[in-house]
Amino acid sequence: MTTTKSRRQAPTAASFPTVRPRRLRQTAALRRLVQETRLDHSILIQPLFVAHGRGLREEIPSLPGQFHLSPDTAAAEARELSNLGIPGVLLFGLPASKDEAGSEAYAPQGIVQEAVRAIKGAAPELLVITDVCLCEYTSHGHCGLLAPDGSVDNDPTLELIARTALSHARAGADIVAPSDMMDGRVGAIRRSLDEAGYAGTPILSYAAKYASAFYGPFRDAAGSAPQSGDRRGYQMDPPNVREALREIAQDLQEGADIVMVKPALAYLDVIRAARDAFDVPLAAYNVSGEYAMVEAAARQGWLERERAIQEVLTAIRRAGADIIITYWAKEIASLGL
């Protein structure tokens, strides 16, 4: 009894010049034409800082290429994005002062509803989300209420978020989007939109939202930094992936209408388990972090400046983000990408 051995024949001479991958990678026109992910502007985000005054426009030592703008200059700033084709902006405020409730938060002249007010006047084609949370208006530095031993009062917290949501609304913000990780917030949020006439408003969550190292630069540019202890007891943990996707069902459960998985690059697979789990719309953001590794390094002569950014974003385009926050939106549509 003889048996045949099922194997994968080597390419002989006369079969192996058939098939031959490198054909279709020989030019630019050939890659672009046959390329499976595109990258465009039109699925970016800019972040904005936002700061009282007026004429401001300070560069961020820890975001090379960021500014500090005052109302005025974020309008400037937002017409030129408007122009590049950019869809939408992501508002961060830093606040006049802080106090233990973060106040200026939910405050209807707060430096993010002056700002809001500011760009749609400018461009009012122009998306505007807002970030909802307490970190850059409490006094110590997290995202809620503390209760008396210290720890993040999340059910008292809610009925902030709640209310700063909804004074962004009323200034005109088309987007909210809470950061706060407090379990709740968007059916908390929700809740108040609707019953305040806004009940077309969208809610983009931050719905994986990791405990990261990658915020650093962020901290310093929004002053965000907790005077003590951490945020890991309501931001995620990093090794956790199946944690991400019931966070983000319950978010969606909740009215969310966008999720977000934050940050990006360190959780390419988050994105992608979110992209083939939910049927909805998916963010990923860029974080401070990322951005100024990439630029930290190539200032050094160590990479590429323009092909690591397009190789990053193009990354993350890839694992199945739809919408894209980066701080380098405005240079990709300037690049005519």
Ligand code: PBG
Second form
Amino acid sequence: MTTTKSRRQAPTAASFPTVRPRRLRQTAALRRLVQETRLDHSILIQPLFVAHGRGLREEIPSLPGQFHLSPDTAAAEARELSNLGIPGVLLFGLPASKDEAGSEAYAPQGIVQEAVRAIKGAAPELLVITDVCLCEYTSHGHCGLLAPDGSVDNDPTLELIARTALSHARAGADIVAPSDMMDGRVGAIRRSLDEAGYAGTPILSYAAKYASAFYGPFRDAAGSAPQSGDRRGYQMDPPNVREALREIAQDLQEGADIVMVKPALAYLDVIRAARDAFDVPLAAYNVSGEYAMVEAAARQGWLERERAIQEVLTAIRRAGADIIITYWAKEIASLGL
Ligand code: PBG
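Please give the corresponding structure for the form predicted together with this ligand, as opposed to the form predicted alone shown earlier.
What follows is the entire complex, opening with the chain shown before.
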């Protein structure tokens, strides 16, 4: 007890000049030697936006440096990412048409299903993770079915979310990632995967997903902004952290294999709390608004882009994330980090 205490005791002012923390900061080699957190592209997942068509590669205005891709160009991109050592991609789909029930989300020939098949054909060892949600596919832009009073109807939505996840698994998805925040969706997905013979398909749950202003650029990119109202009735309230731990515990009980905190940068304390409370793999989503913020400021010449990117990703890692979903994954790998 006493030894632990004295070992942990911080040096006091009285120990100067014997103790000089600056000794270990003098050269790059020394700094690298004592570096506590390392950024490594083998834990970075690259999101991709896929749309119908052929030969499509169109830059997304709200996410400069990111592209709308068709299944063939997504497959080529996937091969490149795989060669760079990126472990996986996270797919978001732009459907050909939208309706009240988001039916392209679970259509066998839906855009995500097509893209999964193309990518698995081109880069079989790259993990294909699919975002499971209805908001890109519904005409109203909400993540579930609407009740007559306009609220999102939890229980009838579960069947559609489970159907979507199963159709992704059938197309060849390696991991399904529900982001809708309906209560009970992890359990519903697990049951439907198991019954259909996909007991081996893991679930990465967006367990603590907040109703955040930082999704703005994504909603432009995916055309998924709600037509009326907002997502505060199902996504988490930003001031809450204990509630995040309850959400995570619940998803784990229902069978989640990997849990996620989203966004990352304004929620580093939530990542840390989750890391300390649970011993399962933890992911963090460095979302579109966090990306756009750095990119926009860098374009104005207001900050050093590459240093800022590395600082952001290192902070998310330091907070305790095992896996980071980030629009900078490819760039970090290209830089050899
Ligand atoms: C779909 C979904 C969203 C994001 C991931 N999945 C948008 C939202 O909830 O409105 C956001 C990702 C990002 O901002 O980078 N529900």
